[in-house]
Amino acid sequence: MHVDDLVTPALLVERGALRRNLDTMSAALPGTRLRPHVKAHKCTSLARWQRDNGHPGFTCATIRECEVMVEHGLGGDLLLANEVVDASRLGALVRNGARITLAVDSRETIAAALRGNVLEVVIDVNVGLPRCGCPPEKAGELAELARRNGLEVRGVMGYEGHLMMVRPEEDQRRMVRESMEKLVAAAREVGGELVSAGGTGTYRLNEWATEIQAGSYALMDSAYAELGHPFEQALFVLGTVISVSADHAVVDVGLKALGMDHGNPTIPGAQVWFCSDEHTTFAPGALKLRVGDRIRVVPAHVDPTVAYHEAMWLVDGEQVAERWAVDMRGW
């Protein structure tokens, strides 16, 4: 198949850009120093692939994302970094044989763990992402909490993604270390062996978790590419540019399409004025485009990009290889 025969606005991932990203990374963290996170992707298929690169833990942030990796063969070792108030689907999971560790920052979610059966969590400690997370010095009592009702407490998990587009490099460096420092202060005082934190924007820097969550790497976006990281753009959205105007054209790929929190999507070539529900409206610069053509447009963000299409195709330059389902979307 041509991907001039695909519907359109469609999903296209560069099978030899994704398997060099992969090797990239599992070359910088190797094993279990990488746990990868799948909400990037939601694609078993591709998890696999990750897996067969020497990962044999992941982290989710659904549980959904949990049941349906655990449907494929893939929950050997699944952590779910996120709370959650209704555990008693992961509990059914655990009780078939997965492995499922559950992210508590209150005695609430613990309370949670306990009720829905899951025997492992970690404690999750705010870093400075005024997000979820436990106070550090909150850790320590937690994780006595916990014990004393029976859980295991694998360690700690940290995540400082505020600071993952942060530049310049010194400064990112500088604030990485001072929110890892709170991480590992709530490490000494929780135990266990996993400190869990980081991500693609941070990976390169983080040297105190024992195990880092990225996922963007796999696919990148275009937020992330302009940091500099050894990674190719691999995903894109092909669309059918359906107007050209004196100035302007318009490709058939808009919001319903796109995650757009990082800011608009990029047309190499070209200039993006805006985009609108069913639309990406742009300067064409040299770009000689008439109707029907079909372009790229690269998202600013890949993981709501990813979950807005059922599927994903995998190509080689212009030729199809193979359609992975987007499998893990919904919650």
Contents of the next structure:
2 protein chains.
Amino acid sequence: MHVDDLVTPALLVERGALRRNLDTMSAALPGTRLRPHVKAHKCTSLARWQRDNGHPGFTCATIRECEVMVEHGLGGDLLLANEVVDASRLGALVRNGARITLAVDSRETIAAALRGNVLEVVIDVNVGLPRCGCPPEKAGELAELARRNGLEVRGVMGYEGHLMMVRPEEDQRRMVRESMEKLVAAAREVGGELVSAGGTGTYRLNEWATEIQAGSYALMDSAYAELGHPFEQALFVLGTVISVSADHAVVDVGLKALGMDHGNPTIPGAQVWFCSDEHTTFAPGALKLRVGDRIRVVPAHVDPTVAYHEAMWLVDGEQVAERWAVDMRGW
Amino acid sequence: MHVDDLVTPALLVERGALRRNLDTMSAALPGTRLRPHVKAHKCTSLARWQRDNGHPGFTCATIRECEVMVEHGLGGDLLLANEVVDASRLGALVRNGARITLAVDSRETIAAALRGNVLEVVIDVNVGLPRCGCPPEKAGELAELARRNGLEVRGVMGYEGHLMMVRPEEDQRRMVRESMEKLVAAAREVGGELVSAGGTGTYRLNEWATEIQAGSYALMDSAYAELGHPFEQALFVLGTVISVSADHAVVDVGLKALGMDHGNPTIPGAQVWFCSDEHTTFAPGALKLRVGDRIRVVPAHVDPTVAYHEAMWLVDGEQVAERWAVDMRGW
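With the form predicted on its own already on screen, would you show the form predicted together with a further copy of the same chain?
And the full complex, kicking off with our chain again.
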């Protein structure tokens, strides 16, 4: 199939770029040094490529992601890097043989793990991003509570998400070190083998974590692309030009095909004006566009873009190689 | 079922508020004066309520929306208020008895209507929003071209989307008049009975259109709520508080459950700090929150919020009345 035969908007993944991104990361962080985060792609076909690249364990953000990974035989070592109050669906996965480790950061979430019959947890530590995670000095106490109640505590996690885009890199390195020193101190109190942290923005310089939870590196977006990582843009939203006026043109890729929290998408060679539900209006610049032309739109943020689409199309340039379901959407 | 039994995040629709919103709009714009836009809710169950309120025709933004409306017996008079380059799926609906009217704004989109065997069109006119639509002075010529090729031209459409949120209202009224005078002039050249325009932001003062394409009024969002319309917030995203710290709390409603192009959602009584993929971090203010509490998050923009969810739950306060599939997602 040719890309011109796809209904637009369509999520495209360049196979070669994806392959190279996965290989680059697997060379830097081989085997269990990387625990790929599936939230960035929500696609078990892509996760299978990551597993085949030598990474047996995965990070998930939702219970649904865990369920679908298990259903596709990818449930050998899943870390749900998020707190939940009802863990019963996770317990059901464990009973059926999956290995699920759940993040906990409070007495209440430890109680939820117990009620739900999850057997293994990590203590989630706040390392500077104001989100989930206990204060570092409370981690030991929570681990103790969890163990006293029969849970296996595998270690700690702490996400330095506020530092992913810090520049210059020397500032980032210093700030990541300060952040990770908190996590390492907590890990000493907690025990266990896991110190899970990091992301695509810090994978090169986070030497303190035993494993890195990167996800965006596989597909990339325009926000990460500005930071000079060795990953290529593999993700595009293919659109059809549906209207051309004197000073602007319109492509049928809109708010419902793009994560917008990082701002407007980009169109190489053109200037984006604004997005509507089903349109992006742009000044075509030097592009000579006609109604019916196909163009590629580069999303500003990969994760919420992918979550709008039923499928991604693996392509080699203009040739469509395969349809991959975005099968981990929803909750 | 009680709302506490729902998996979160969950899209809630307050049945009473929805009922009143529909009735208020139907009283202001009865029968064919309103052509409800389904893009705001993407839900045939909700569209059926609109039809039962006396509105036989609907506005759609995508081919998929048309297909699903037809499949559910709601295809009596659908206006696809958007340009397409491949109209063959629409032609198939027409062949099976649906009435589909397609927007065209160029020779190319007229050719697409012909190739796809769509029988009826409206001329889409640019009334000031730089998006689709021909220049007003070209509308007559395009109508002539369409008719010469055998298409039925039902009239014009033109969306004054750039004026939905203008305040004070006297400025808005003047600007809408100027915008609609262009459309009315084009309509005189084009002929036909339809002058289709407007939205929730201008429904009260657009006296020039024969029909108004409003959609947001049914469910509402925080952006429209600020404008003083007589519609109530009917849409909420229910979340579970999963972490509570000294100065902030976290609810499991994130970027993938919220349209973010109008900015952060609101949490009544609290102050939202930021959203992550599966979290909103906020200062709880006077709310006394504990892990496990359920709270309602109000989206800033209704359309792209709904498009992330598989279903909406019709509720009466804490009681769940019905599950409505968001069955018009995708393309």
